[in-house]
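Below, in structure tokens: the form predicted alone, a single chain.
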Amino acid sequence: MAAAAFERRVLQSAAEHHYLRVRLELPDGGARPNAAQFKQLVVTALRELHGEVGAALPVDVLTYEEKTLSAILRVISSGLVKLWSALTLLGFYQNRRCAFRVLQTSPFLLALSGNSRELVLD
């Protein structure tokens, strides 16, 4: 009997940009960040998992939301991976501890315009 033979398929998106709906979470309160002070944590992030060619990587912040600390993210596709994994493990801001929570991902940024999770029905 012949061994069966697998052969891997990996699709990836011709989609230009991934968007990212993130939450920076700050346990012990205090001072929030700006949106200035939030897209350079990013670059932080980046720069520090990634060094200098890391924190080279194009990424925008779309909208950013000081009241939940949440913004949506916007990165070049073959990037996606490289912002994931900065800003997960990114520990600190301003010597306090800190975590990015990624809530949703999407080559669409329509996708993140709204949240099934979130939908309240009457």
Second form
Amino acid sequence: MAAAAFERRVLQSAAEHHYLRVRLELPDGGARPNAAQFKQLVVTALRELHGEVGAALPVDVLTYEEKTLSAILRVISSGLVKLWSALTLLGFYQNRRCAFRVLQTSPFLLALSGNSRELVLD
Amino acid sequence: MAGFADLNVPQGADKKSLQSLLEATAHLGYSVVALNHVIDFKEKKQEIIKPVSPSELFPSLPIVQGTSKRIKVLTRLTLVVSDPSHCNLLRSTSANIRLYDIIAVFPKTEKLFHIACTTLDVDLVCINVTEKLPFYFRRPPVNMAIDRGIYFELLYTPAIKDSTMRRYTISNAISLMQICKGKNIVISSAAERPLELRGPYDVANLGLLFGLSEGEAKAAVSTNCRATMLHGETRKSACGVVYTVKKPRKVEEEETAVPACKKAKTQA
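Other form of same protein, the form predicted in complex with its partner chain, not the form predicted alone:
Below: every chain and molecule of the assembly, starting with the one above.
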């Protein structure tokens, strides 16, 4: 039998990407961003805190739901702290207060399919 | 594991906004908050009032998300001192001061910072994050404070509000980290609105930006806050605080633990 049919792969601790599930909180009655404006907001937040290097960080918006203002972001693992801190320190959207809530983060996209914190405890 | 805590929620006059703040903190997953009462000696004669009992303010406290417990509310007094004479108040055995769970000082000069770290009976020393530091941190007082179990408090809400303050927050935090090496740091909010609050994990991540390690950053919102609370409790007692928790035991286990022969003997 061809032994070479099997290949052993070891994932050296670090996954390539991290995924974040975030929700944008806005005061009632304000303008709600669409998907493009949402991405723009994320890049603005990165530029505000980390400058042009931060703005150049590869960040993707995988899904965005305008109704609930929640999104799943993908970022290179080395840029996770930068993206997360930029989202934390963002305080304004179009001169109105706003807040990013990071609900979950994981190196695996599948892990974002459920959230144990939303389960109702007896 | 110690739960997350936010040791600085300003106690404004408006009860309704305080209620919404408390609900927001509970929803974000904080299990302990401290209502902060600030006294600035620069403004005219200010009386130290008795702390408002949280149970009096709110008949039912919100339930912390992810648990089935209610949020714990403490009282905290912050003294802004700009003159050494202000410290006499802390040395005297003022009755009203003793009633607060946590006592913090905000020293304005290097001399007062030294006094606060080395001699004053306080739990927290606030670090100025809204302007350029008026003095450099020096190692002896900071080491002394760490030995005495006093913690340094950094606020993050000014960093959200304004980009200039953000710069000062980060630079002051980093210069403090160079001296204290990440030990005895507490990060809290001082948020006046629910939208200025951030979740505990967000704040821990912010700690990485201040130059803390991952473990130290998480401790800054959890175990260090608990240590501050306990330090505050020791002031009310003689020298220390010991907690004992009753461990629930199963009845069946107890019965099987006794060997069969022994059981027979006691029956006979």
